[in-house]
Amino acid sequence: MDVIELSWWQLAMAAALVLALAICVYWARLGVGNSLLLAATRTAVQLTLVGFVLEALFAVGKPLWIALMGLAMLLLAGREVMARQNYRLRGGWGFAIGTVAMFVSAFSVTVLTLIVVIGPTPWYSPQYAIPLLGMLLGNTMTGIALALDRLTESVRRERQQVEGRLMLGQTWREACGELRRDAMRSGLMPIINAMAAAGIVSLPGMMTGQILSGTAPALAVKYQILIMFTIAAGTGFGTFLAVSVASRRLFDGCERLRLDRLTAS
């Protein structure tokens, strides 16, 4: 089945969807109408240029090439992990923390599916590699950004229930033990509804588009299913990795506890 071409003029038309709802954000005074069109504008210049970036990708297919798209995706949604917190770790670490948790969660399970499960050849095929690895990079920024969040806005919010356990004798394990678990499940809540909701609720992104560009239904289910296990392992891995080191990072080596640590966004 031959895929249907879109024109400039058709996406101008779904534009201004976006442009009619921009004008009741504003005459509700909802403040967020600024932020829409810049989303919506941002959505249009940077899948443009990475169309032409992919295309100039596939045609070469070398592994350096790919590595660097990998690195420059990496870097980019841990500055969205960073500004997605409005508090955050001092220095460094509120860069680091969530880019080597995407790192060692998304990459190890990107290399893992495509050499074990799926065995495209060569294996880093950018066809299959950069989709994999950009679906599972968006997922876990998102469920990291969340944790992190979540973990800092309860620790400072119950800085006197921490302490308290500190001055009982808990360790700092045990006095923020509820609050890096209440993070960790916030991190993990959308993979769980997407995955629980998929095919009854909403039909997913990558099956949709594979049934758009003619692929048989049953083929597109198998791939998304093998894409939402993977989201799930690489956002739960990446999470729990997250938290794990940011609440150490939140504690001294006396275990008090060290909100001056915190900035604000």
Given for the second form:
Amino acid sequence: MDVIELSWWQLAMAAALVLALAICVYWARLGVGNSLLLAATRTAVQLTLVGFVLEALFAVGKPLWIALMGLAMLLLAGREVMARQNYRLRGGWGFAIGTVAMFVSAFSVTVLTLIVVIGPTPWYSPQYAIPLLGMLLGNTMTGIALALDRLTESVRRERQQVEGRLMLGQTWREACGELRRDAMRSGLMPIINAMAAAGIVSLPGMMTGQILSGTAPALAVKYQILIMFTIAAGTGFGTFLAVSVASRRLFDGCERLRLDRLTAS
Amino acid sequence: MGKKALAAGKLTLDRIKAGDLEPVSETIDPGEIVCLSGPSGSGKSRLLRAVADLDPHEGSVSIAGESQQDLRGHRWRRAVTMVPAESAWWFDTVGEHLPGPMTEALDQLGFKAETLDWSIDRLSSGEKQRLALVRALAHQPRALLLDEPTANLDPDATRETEQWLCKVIRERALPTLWVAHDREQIARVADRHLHIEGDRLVKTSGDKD
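Having seen the form predicted on its own, can you show the form predicted together with the partner chain?
Zooming out: every chain and molecule, the one shown earlier first.
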């Protein structure tokens, strides 16, 4: 079964709904009318462009171009992680920690899944590699950004507690242990919630998409389970890594708390 | 508590530069209480924080010949323990913050055994301050840095706490740097008194023989 073709005028009807909403938003003076229209426009433009890129990429199928695409996605995700933190580490650390953590977790889990689990030929085949990497990066990004934001925010707020613990001769690890665990927890919560609610409250997007495009639901479900598990692993390990490195960076070699290494963004 | 034979030693500050103060060099003998006073914002707390190695600073400090640079941060602070003016508490009950029951110390400060089960939320600021002293001394430090240890106490509790502190400091031969405001208190407890004037420490004589 082939998916029903969508034409531009059909999309325009959906756009009309957004326009109607925008008019209501203006009328109710919510002050987000412009943001709504801008975001809707961005969605259309960005997704159209990425569609062209993917079509070109699928047509070429060269590993170099796929790797470049992956790198670009990684760097954009790293920038997004940094932008989502109210207080971030100075001097490139804010960007580097998130990006490296996503590289280590999301990239390795993607490659592992491609080679060991799915096994397309070639293993880097863009039709599998790019969507998988995209979903992993997107979720890992959310987890890491939440965790790092929680960590820096809580260390700033709980400065007295952390320094009080240091004064009693606790190591830096003991002094911020509870805050580290909190931060890691908050990074893991979205995927735990998503897994717990999957299929009951929400039908995950990828599965829905596959079913719409004619895949048998049983197979779509298997793919969705695979994706959920890999996202959990990628997010979890990425969060662990990012929080470990960032919390170490909040203390110096003499185990002093160094809030001066944070900057408000 | 206090039965372990710990090597008593001098606390030596060598050209410690903290905040806007001129570099400070002082030697505090075992069991000696040196009071530090000065207008607020003059850098008393910052000096204590530098000695406890909580802030980056210039100069060196040593306890019984062991230098700050040679010890890892937490080892240093376990030896040279600072008690801040505002103490932090992170568990639910008092007892969870203490390494042992600390019966003797609690008793001498007017607390009872059930104090250990008290919730942190119901502590007054004065109780917190005294329990913070008990907690700090429970970890067997080799030198004490006290930042206004009786600031939130009424006159009776102030006297009681002072006497207890002085007794413990002498018994365990702890070199002590004690930030205080009250002249009478300084006269009661200090072996020496340093006052901050402008950006330098001035020795005040005649407080106590």
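Quick caveat: nothing in here was measured; it's all calculated off a predicted structure. Positions refer to the first chain, counted from 1.
Rigid-body motion between the two forms puts a hinge in the chain; from the set L71, R181, G51, V111, that hinge position is held by G51.
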